[in-house]
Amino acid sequence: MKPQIRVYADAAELAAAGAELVAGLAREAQAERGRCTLVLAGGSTPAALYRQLAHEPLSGDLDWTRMFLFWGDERCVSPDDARSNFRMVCENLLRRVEVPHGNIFRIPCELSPDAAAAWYEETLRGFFAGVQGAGGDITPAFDVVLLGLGDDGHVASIFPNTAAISEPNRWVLPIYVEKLDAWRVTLTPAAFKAARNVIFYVSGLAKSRAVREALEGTHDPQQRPAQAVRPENGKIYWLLDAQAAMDLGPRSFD
């Protein structure tokens, strides 16, 4: 399915539109299936979107007791560390809305990377135990997956030329990022194959080249990990501010 590309004037307009889209898809999921399973992006870019979700009118339009929250990746730090994706989401969203504790599934990166990845995989498989894919296997059918994009093209912590890109079976992997000299735990493209909606949310001129290569470059997921995120029957949205979209050619919008 061809991605839907939407461009907004600036980061503030992008945040408002992104929050509206996430909230709208969440309401649809709750109406159709009684709940919404949402994968949250880390880093600094989505913080403004989360703040929009946490305030009226959007916060009041959602039944937060039927929201189930997951993380696309996490840095291997304690949950109160300033670098923690969980902490960022807490500060911008979870402290402002009432999501039941049992609906929040953070990646426990205070454990070792291998242990955290194994625990999260087991948790996901238990949560989605009743959901079967086309081949009869358990599949994580997330309703909404929110992903950012690094200026090097990485999504979640799926970096170029790493094992996560071509991993066929495991949904969660520990990843050592050599250039950062740091461990992370990430969901893999295999975890997103049954997603109903994937939203790439990208802001800033520094990301424009990575956006162009992901959308207009030859198909090479090893170099362009966003190309590996292809839900089999779901929709893909690219939400961009004008700076992030600057290098796109007109054919991307046909």
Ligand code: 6PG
Second form
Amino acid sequence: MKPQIRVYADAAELAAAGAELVAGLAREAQAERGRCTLVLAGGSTPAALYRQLAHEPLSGDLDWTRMFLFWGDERCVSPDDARSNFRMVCENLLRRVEVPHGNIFRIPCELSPDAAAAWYEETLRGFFAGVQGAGGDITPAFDVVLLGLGDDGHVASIFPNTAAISEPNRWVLPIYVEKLDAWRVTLTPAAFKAARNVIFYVSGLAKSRAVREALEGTHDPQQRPAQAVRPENGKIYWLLDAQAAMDLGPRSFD
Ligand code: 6PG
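I would like to compare: after the form predicted alone, may I see the structure of the form predicted in complex with 6-phosphogluconic acid?
Let's see the whole complex now, leading with the same chain.
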């Protein structure tokens, strides 16, 4: 399915639009299926979106008791570490909205990378146990997946030229990121194949080349991991501010 590309004047407009899209899709999921399963992005860009979601009018429009929160990736640090994606979501969203503790599926990176990934894989498979794909196998039918984009093209912690890109079965992998000299735990493209909505959420000039490569470059998921995120029947949105969209040609908007 062709991605929907939406460009906004600046980061503030992007955050407002991103929050409205996530809230709208969440309301739709809750109306149709009684709940919304949302995969949260890490890094710094989505913090402003989470703050918008955590304030009126959007926060009051959502039934937070029927929101189920997951993370697309996590740094292998403790949850109170300044680098933690869980901490970033707590500071910008969870401090202000009442999501039941049992609905928050944090990646337990206080464990070893292998143990955290194994626990998360088992937890996801248990959560989606009743959800089967066309082939009869359990499938991670997330309602909304929010992903950022690194300036090198990585999404979640799926970095270029790493095994995660072509992992056919595992939904979660421990990843040692050479360039960062750091361990991460990440969902894999296999975890996104049944997603109903995937939102790439990107801001800033530093990302413009990676955005162009992902959207207009040749198909090469090893170099452009965003191209490996291919929900079988889901919608893909690219929400960009003008700077991140700077290098896109007219073809991307036809
Ligand atoms: C992480 C994220 C990662 C992030 C990109 C963009 O743990 O860092 O999951 O994939 O989305 O690196 O990060 P910024 O939003 O900070 O530019």
